[in-house]
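Single chain ahead, by itself, as structure tokens, in the form predicted alone.
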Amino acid sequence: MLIAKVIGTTISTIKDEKLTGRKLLIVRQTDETGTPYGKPYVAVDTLDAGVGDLVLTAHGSGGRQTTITRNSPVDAVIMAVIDHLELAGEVVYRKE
């Protein structure tokens, strides 16, 4: 799983039919206090996540055991959104 905040939306009128009514989201990888670094990838959105959340994603193989995206061709999915993060005893993210 890896951390990531949600920049955008993808909006794709012709796309496989298993990902017919998905919505897909543009996430950005982020360190342990929600700062993005790297290149952005579109997740299919399992849990109605929105732009500026901080959220847990699935990829490869992991990313194809939801019950949304089961033998689906997904790379990436967003299966946790984070109220916050907690280091060494100390909160270092939370969800405004």
Contents of the next structure:
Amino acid sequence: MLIAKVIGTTISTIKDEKLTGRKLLIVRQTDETGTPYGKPYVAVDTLDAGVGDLVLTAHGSGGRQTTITRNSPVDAVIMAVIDHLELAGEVVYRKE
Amino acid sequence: MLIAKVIGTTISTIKDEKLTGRKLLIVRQTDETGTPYGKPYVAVDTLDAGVGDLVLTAHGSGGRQTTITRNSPVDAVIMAVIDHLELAGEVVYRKE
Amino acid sequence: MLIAKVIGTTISTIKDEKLTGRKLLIVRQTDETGTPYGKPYVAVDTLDAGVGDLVLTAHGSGGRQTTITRNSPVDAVIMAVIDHLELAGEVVYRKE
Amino acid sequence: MLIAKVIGTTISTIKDEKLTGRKLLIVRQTDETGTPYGKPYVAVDTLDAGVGDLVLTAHGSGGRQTTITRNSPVDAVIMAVIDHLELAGEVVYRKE
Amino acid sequence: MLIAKVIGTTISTIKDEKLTGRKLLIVRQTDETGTPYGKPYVAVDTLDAGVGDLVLTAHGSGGRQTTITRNSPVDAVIMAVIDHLELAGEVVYRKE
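Please give the corresponding structure for the form predicted in complex with a further copy of the same chain, as opposed to the form predicted alone shown earlier.
Then the entire complex follows, led off by the chain already shown.
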């Protein structure tokens, strides 16, 4: 899984029918302290995450192992909202 | 999923039989505002997307979770045409 | 899928039994005009492609969705030989 | 598989129900001598690994071939804790 | 598949039970002439390959399409030992 920060959302009228009602969020991978870097990708939100949240995303077929994404043409899902990140016992990120 | 811009098409006479009649578009990944960067890849079009459209592509086995691509030797599909991209509530891309 | 140019071949006596009789070609990814760049990879040929041909390769489990590669320990297949590449209606590559 | 060093842990209250009770560790890929480099990723721990351990991680659907991760929305698992790394017969890493 | 050179081995006491008796080799990707570059990864050996051999590795679910790796938490397998590499008809690598 990757640690990522939610930065936005995508809106589509024309899409695969299995995506109807799905929220597709734009996220960006972060480092181990929650600082974003690199290019964005899009993940299905199954947990009502919001802009600014730090999340974990599962990729590939792992992204379809939820009741919301099963059998859909997607390859990434938000499967956890992060409360803390700890490095060697020290909390380096805490959800506000 | 990746945000990508459609830039062209590929034409092949010699191909796997399951690709007969399929439209294989050349796309390039974009950043979160729709600006392309990096190298191109090819995705099956299931939504009648056109050159210049911003789309979402699903990869790997996710690319075969549509009625058009199921059981075909492909690894990427266009599963949404993007209307808007919003970052923190601000629209940064709008389909013309 | 990736656009790639065939540059060579690999010969192996010791291999998984399901690879007996399979042609394993060395290819290199190209840009959208057919110009190679980057490092090589190896794909199963199912279409009698030759050195110099521009092809499309499907990766991951998509590489095993052909009668030749099904259930084999492979992760990439040549599933189309490219005739033309068109960018915004202009032909930028044509097979000789 | 990748060689990786365990550097921390993630804590999440809001997560997919199949992740309840799972330990999600932050790791960083290492080179062949066990020296970390690059950006972190997160893997499910099935072996009670600890911070500082060198481990092997399996990715993609391979990350779900354990009794703990099967059918969960995850894409990486720790499936071995490394005792030694040997290069050409010389031990370059030994677990303390 | 990737062309890779075997450079070492990993030893683990604590591991998933399905890995008992499996040889996990450290390899490094090479270019099309067999010259290594880049960072190492680990692949299951099914062919009794040795340090110094040039091999092909299959990744992802393709790495589990052998009798030795089926249903194991692994994502890469050595499925061929390379005898020759030929570029445009010229042999650029020959196994000693």
